[in-house]
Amino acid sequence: MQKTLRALADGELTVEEAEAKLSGYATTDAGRFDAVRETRRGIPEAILSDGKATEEIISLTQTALNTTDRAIITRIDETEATMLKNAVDDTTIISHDKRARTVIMHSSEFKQPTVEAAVAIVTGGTADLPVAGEAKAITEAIGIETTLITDVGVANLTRMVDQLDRIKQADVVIVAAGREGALPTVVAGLVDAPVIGLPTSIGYGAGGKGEAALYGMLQSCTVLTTVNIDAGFTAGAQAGLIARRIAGDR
């Protein structure tokens, strides 16, 4: 504690950095940023854009960069992303996935963690890519080698069989699917890795907007774990926790 206070007094730390070191979070007008979540849980804190004003997103992003050298923003639209990019320092390294609606920023001093494990993210169709992309952003932020295998839905199972060897190489598999959500059950019956079902809000009519996919995955006769509809962040984080434990056991 004394070391932190001395660094603050000497101007080596900002007030936000000192608060984060002492209490584990940094307080801003937009809320409190959990600066030690990655140390505590193995999952980096992310800033959800939904429901926040642009200035709040910018404030939390700057706090994240100040306290952890990195910021992960999810569900951000293109206008907000542009304003956010213009608000940060020119030396900040920025990755923006428009389809997944994610922005990841880090300083030049940031050291990317690495986890010696592999995750495969499988999608039923191209329409599942936004949610799958969010999951991929999180697994890669955790430091896991991630392979995206797309458009292998059950409408033509030969497409999935063609990719089965690649899927089997992964330590953890995330399967994103909408409509009736059958693909995770099929994959889980063919691999020996943990499978996380990620229902997407693709589909219409009765059971549309991901509901049939969610219920189908929950009722799977093959063992798998299921997250909520369009919960790409949660799927990626859960895969990350499993992968970290696998890597640790190795």
Given for the second form:
Number of protein chains: 8
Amino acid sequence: MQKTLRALADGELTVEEAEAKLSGYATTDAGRFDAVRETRRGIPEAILSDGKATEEIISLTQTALNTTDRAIITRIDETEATMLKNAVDDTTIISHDKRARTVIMHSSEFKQPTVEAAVAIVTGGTADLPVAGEAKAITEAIGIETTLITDVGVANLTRMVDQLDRIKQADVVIVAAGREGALPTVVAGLVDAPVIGLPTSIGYGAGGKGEAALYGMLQSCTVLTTVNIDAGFTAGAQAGLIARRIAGDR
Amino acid sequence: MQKTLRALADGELTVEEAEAKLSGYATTDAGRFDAVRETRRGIPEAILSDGKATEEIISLTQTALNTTDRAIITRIDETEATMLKNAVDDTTIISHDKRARTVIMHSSEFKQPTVEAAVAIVTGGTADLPVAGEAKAITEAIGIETTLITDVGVANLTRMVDQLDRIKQADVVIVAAGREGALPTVVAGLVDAPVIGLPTSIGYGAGGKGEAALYGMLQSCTVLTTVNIDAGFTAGAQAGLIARRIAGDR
Amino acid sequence: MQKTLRALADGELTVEEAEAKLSGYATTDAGRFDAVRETRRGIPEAILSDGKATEEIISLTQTALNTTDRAIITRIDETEATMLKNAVDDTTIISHDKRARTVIMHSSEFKQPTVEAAVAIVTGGTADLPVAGEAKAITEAIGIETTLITDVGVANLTRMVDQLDRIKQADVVIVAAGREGALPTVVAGLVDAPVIGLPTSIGYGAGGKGEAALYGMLQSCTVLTTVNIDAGFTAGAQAGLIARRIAGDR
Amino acid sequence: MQKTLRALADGELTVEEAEAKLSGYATTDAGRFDAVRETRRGIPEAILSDGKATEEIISLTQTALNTTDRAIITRIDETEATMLKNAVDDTTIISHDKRARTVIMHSSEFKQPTVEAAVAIVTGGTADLPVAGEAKAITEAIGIETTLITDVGVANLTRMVDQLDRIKQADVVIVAAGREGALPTVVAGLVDAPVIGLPTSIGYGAGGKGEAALYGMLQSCTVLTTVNIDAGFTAGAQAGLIARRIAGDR
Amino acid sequence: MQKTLRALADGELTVEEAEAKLSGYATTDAGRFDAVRETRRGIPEAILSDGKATEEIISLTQTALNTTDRAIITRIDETEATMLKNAVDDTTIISHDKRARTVIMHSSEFKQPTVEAAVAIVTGGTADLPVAGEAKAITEAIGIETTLITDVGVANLTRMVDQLDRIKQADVVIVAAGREGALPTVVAGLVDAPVIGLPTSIGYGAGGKGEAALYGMLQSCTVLTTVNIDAGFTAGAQAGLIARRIAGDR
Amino acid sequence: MQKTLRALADGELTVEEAEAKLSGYATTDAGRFDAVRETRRGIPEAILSDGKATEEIISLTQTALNTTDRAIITRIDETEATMLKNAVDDTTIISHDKRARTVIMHSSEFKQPTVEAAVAIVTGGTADLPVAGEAKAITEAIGIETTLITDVGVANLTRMVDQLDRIKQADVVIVAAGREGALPTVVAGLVDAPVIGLPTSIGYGAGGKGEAALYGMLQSCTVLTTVNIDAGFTAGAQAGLIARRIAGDR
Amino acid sequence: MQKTLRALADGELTVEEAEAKLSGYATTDAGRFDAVRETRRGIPEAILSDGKATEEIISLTQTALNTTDRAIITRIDETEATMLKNAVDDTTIISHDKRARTVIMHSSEFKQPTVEAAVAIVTGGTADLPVAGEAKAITEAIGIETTLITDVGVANLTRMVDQLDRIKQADVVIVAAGREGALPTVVAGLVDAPVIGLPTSIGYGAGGKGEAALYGMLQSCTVLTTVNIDAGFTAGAQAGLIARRIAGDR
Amino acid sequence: MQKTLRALADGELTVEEAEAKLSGYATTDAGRFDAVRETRRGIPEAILSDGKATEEIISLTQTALNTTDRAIITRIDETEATMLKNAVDDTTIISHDKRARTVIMHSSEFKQPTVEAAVAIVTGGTADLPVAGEAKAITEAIGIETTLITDVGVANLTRMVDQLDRIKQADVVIVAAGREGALPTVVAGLVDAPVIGLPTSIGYGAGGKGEAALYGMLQSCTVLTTVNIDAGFTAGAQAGLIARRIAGDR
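Coords for the form predicted in complex with another copy of the chain, given the form predicted on its own:
And the full complex, kicking off with our chain again.
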């Protein structure tokens, strides 16, 4: 602790960095940022844009960059992303996936982790790609090589069977599907890696906001676990936790 | 009409048979029996035991036999079935499927119809058999050769693929499934006959009384129609209506 | 296969057409197009506009035209439709139904199929017409003569009875209804063709997004099967599968 | 008040009768009995057996007889009814409808009211009779001539049309139906009396405990009001209130 | 019939009027108008604007005026109402209630009916007024003197008790309430007229779209019937049917 | 701590008592008993019988008596209660409320607390008494004088108004009601003490398992908080926490 | 009463003030204002902006100021707030919290009450602040010192434990949380003040509009009561009622 | 294949064993047994007793023993378990957990696998033990050392914190909880192993059949995946798949 306080006194740390080192979180106008989540939990803290004002997003992003050299922003729309990109330091390295609505930023000092395990993300249809993309942003941020295998819906099993060998190479498989959500069940019957079902809010009529997909995955007659509807971040982060264990990273 | 009334006067018809011929239904203590449904609708009237007293079942059965030479009783438990079997004329030909909870009776004068079309009934697991059996009782009563293909759940696609050729020989396919109800979707993606999804109340937890299966079939990304949970009679009767059209029987 | 490859080498086929012939689907930026669905399933693949960007719709439409000489686009709004119409080849024959939100296109080489069976589509009210129109677009694309009988809601049985003879001439009847969804039940009690209930999202208050209509059709005391709320495409395609069997087209 | 107190002092009134006269209710071990409901509301208080111990039913029944010369007991099973019948004074006049699960008792001094208006109760099927019977018990207790028209479900409109003239003679029509609950809508489209929809818990699968029927009636495209599932008492009592107004009884 | 045809031949009737007289409905581009509903059912046909295009509303309005000398339009927004008002004949008498979103029109030949019975419409709060207003528009169109008693919610019983005498003068009472929907229960415990509960979509959170109010009315421990959420037209029309019977108008 | 260990060594404490003193809970075969809840939370720990075997109930009861001189057992049926009563020490003082399904036991050394504040528990009907009784058992165990005011349902406001003065004397009011659950709203509009709504599972049909009552209380247009359906213990314990604060007991 | 009437006659009171004094409410164009709620109930009447026109808000605000020297407006958007601020007398003291969407106004004669008890409002995350702010506006208006403790979600218990001492100083604790709503349960296990759970509509997917949080609080294995989703006003007012009792203010 | 056929011809294999080796499943009267699931999926096939007749359970058990030297039977009641134990060969080694309702059998030739990874199963209360026990039976059958940590519900965080070190030693953590289901969220905030939420059907009232727990886990503000309510087998099997990957067993 003395070391941290001395660094603060010497101007080597900002107040915010010192607070993060001492208490585990940094207090900002927009709330507290959990700066040691990655150390404690093995997964980086992400900033969920939904329901936050642009200034709050910017403030939290800067705190994240200051305390962890990285910021992961999810569910951000294009206007906000542009404002955010303008607000940060010019040396910040920025990756923006418009379809997945994610922005990943890191300072030049950031050291990208590598996790020696493979994740496959499989989708039923084109409409599942934003949610799958959010999951992929997280697994890649954690440092995992991630394969995206798209458009292998159960309406035409041939398309899925053609991709089966690629799916089998993964250590963890995330399967995103909307409508009746049958794809995770079919995949889980054919591979021996753990499968995470990721229901998407694609569909219409009764059960069409992802409920039919969610219930179908919960009722699956094969073995899989599931996350909430459209919860790409959670699926990716859980895959990350499993991958890190597999890689022996802790 | 004169002919009917004369036959009644001559004692060749009972009052009940005469009423049925004239008005289309026969009035009994247990309600009206729709004696001309088969003529009007192409599918025989069935007597649903659930919620009826044993005497009511017996009364309606006798009316059915008197007016149409046949009685189809569904959802009947074993005790009631025994009492019913004892109550009818000795010459009645009886077929009782305990698992499907159906009793089919016909008088010696009954002429079994034949419909030149094939129905396949496919089930996901052993637990779906009672409901599938109810559907099969109806398609067979209509006169359709019916193939039952069991235990081809999606947890192991091999089992289904092994049976695909048999399924493809059918003109109409009923697929009964509980849990996540994915089987009708997978089958409908592989055959070109019309598929009727028949959700069963097999499962547990959220969506486990057949709702997950039903919603999954309604949301199917392939083409199929569905009936209510456990509605074996309806699935079989609709298959019958389609088969009769295919066979050119009307 | 050799033949296909040779045609590709000779420039008679595009890569996309060759892929479609060999694998059954064509890969585009906007996803895979199931080019042999019509062969495998007897119903044409449709492009659902909802949730797709305009470029994705155009890309899939061109693939469909290239590989099957036809494109069926559903749930397309007017602006998208205009852009799509401008994007295709001038020789393309275009049919756009604004109320049903469908666009059907075919190249000059397309050979319109004919299925010798009749479908009737019956609606409860004016507000059910868009959904009924989507169903009609599909049955007609399959090649079936389709009669649309409108505004025969159960609030005034006279209107329905007046149309009964026309309904009875059909081999398959689709009945679209919102609110309490009683019309399919009433129609199914009067005809001997198979009836497909098509619940629409017309109504308000409890059960008013089509749920009351859907549950009413599932609970029907007559025989019918149902599709999801507003699922005009599914109802039309299922009617098409049945009609083709009746016509002996397979 | 003086008169009541004097009668009590003179032993002409019991404490319970005096309390009822003065406060409008009588306090018993089993709760308070609303002795002036009939005066205040125009409909008699009924004793709902469900969830009450047999002694409580007996106690309330005796209070009802003491204070209003009549007791109406609903949803009573046969064992309880037998115990209740044994518990009351020999001169009590008892009417017990086992199917409707109602017991009506009145002392010899009771003066049966007469309301000059007609109610018809129409049912879809045999299984709706217990609930319809509860409604009928109430309308008749109020003094209204009540016609029960059974088994006119929409699966066969002929049966309903045959009874239409009888239905049209009523001033108020109660229509009890389960399954999809379409009958009240069809009836309300054909008559000009007010129709009360009475959904019953007959059905199975999705919406099968009466919800489909209830929602169907709430969404009806004709004009009707509805009561809760199986609420025979409420339907009958509301019909009674309307009938009394029509008859000019208040 | 001859008379009608002759009048048509002589140009005294339009085709539409002749059709209405002969078949009971008039066919327009926007659907069939039920011109004899008032005769058959005792309540006028209304044109529900929701989900109709402005031209359809205008077309149906003109048909209504042509065949019944009156048009009742509900749930119409201000822009549509302005266009509609401009579209009709200058001699048409127009009444537009913006809050209730109703337009009532009649030709100069229209003879306003009078029904000798009184309806009271009671509301819980200001926010219930649009729905209450729709109900009032209908009862007044039927010819019933209607008293609107506002803002008597149960949060302060004093406000309600102050109005009780006015409520008691009505032959039929409609009580509109959102939130917990307790007001109809409290009113129905105090009056002896039939009470119709009219739940409104006022509230928030769990059950806040009117479901809490609807379920509360269905579960009411007093006697009342209910209509669907926001169903002002239905509540008013049912009150009208009851009032006409009370008045002896049929 | 030394003192506790010495007492254990000297045989003055059992192992279980010592563990409770040191860690705050006592480990038994049937789970851990939270012996310091009353100190920490101000409300005694209760043993919920539902879902526990009789031996588990007995074991936890004995641990409770050993560590806190008192045991509060809720939702216990009569057979279990008899076995439990036989299992404890003869000097144990036992209070068993069969209708509320509670057993309260204390050792002769127990010192009954007294809280100087008053709670009133108000019920809508006889059927609400078991749940109200559970609440009363808890408030009395906490040491609060509790008044039970029964059968004041909103169907007859007179009954409630008659009891209003008694209700107003309480510092905290619990109002138990099933069906439409309007009573807490009406009471809360008339008193200035905090009101806790306690919905009961009394009712039938739609919303009849207490949901209508719960949603009604959550939507209340007056100020009140609520607990889950039938949660008598929670309502009583919360009233206890408030009462202790009012009494200045902490 | 004479005094009030004289004051009116002398022009010392407006008609509105006189009505409020005599009847307890003031009638305005926008509805009745409950001017004696604070006297009767101990909590001030608030004006809910949702669903009211700006003129209605202004009219009710002026009545509130005239009759109680204070106006509390909730759920008001910025445009309306600006118009409202312009509409009132220049001497009015105004406090506007944009995030909480509340406006509090008082005349210069208003005497701010003081309640000697402390309330803590704890939130799970930044997104819960608007709802927490509404609660805080009410407790402060009642005169209670209120501490807001933010961003102590259960995902990182350290953050909560750090604030525990501050929470323990409160007499009543409101805990606002969305998502899974676990925070009130965790807090209630650690403090001995009464806890009010305030579920917020923060979340997504299944249960994401606050239902998961609400159900979690209702099912809490600790003792707490709850209010409806986003019901900041109700939570604050109930805390106020409890605090006033604790302070002995009545 | 030749080898298998020869072994069959030589009587070294039964027909059933040979079928299992060749096709991957063995056909029995009670359905097909997936004999290669363990090879294909890494988790053993289990026999779910619910909904099967005792003979079917016995038949499938014997097939399992014959083809895989092991049988895992879940959700079996005591009577069935006794019959099953009597039916198998005397040399079978049997382990029966009555509370978890599991029976594990293996032949003397069975070689117990060992997976070098640790699983912890954490429960909120005693009532969660049956479901937790089912999960433990599966992880142990897979060969994983499994620690059961009971009764650490969130109502008293001390109990959980005391066990935290033991929980942190696991590679995968299953957390079983009913009621509000907050425990998995709290645990997942404190450890860096993947957490699987296992909601149990413990609770009452709204959301009390495990729905509140399930929705709470799906909405968790920490990272975890979930399985269906009471799905002990699925949770255990998924933990097994993850553990095997971690151990490098595939």
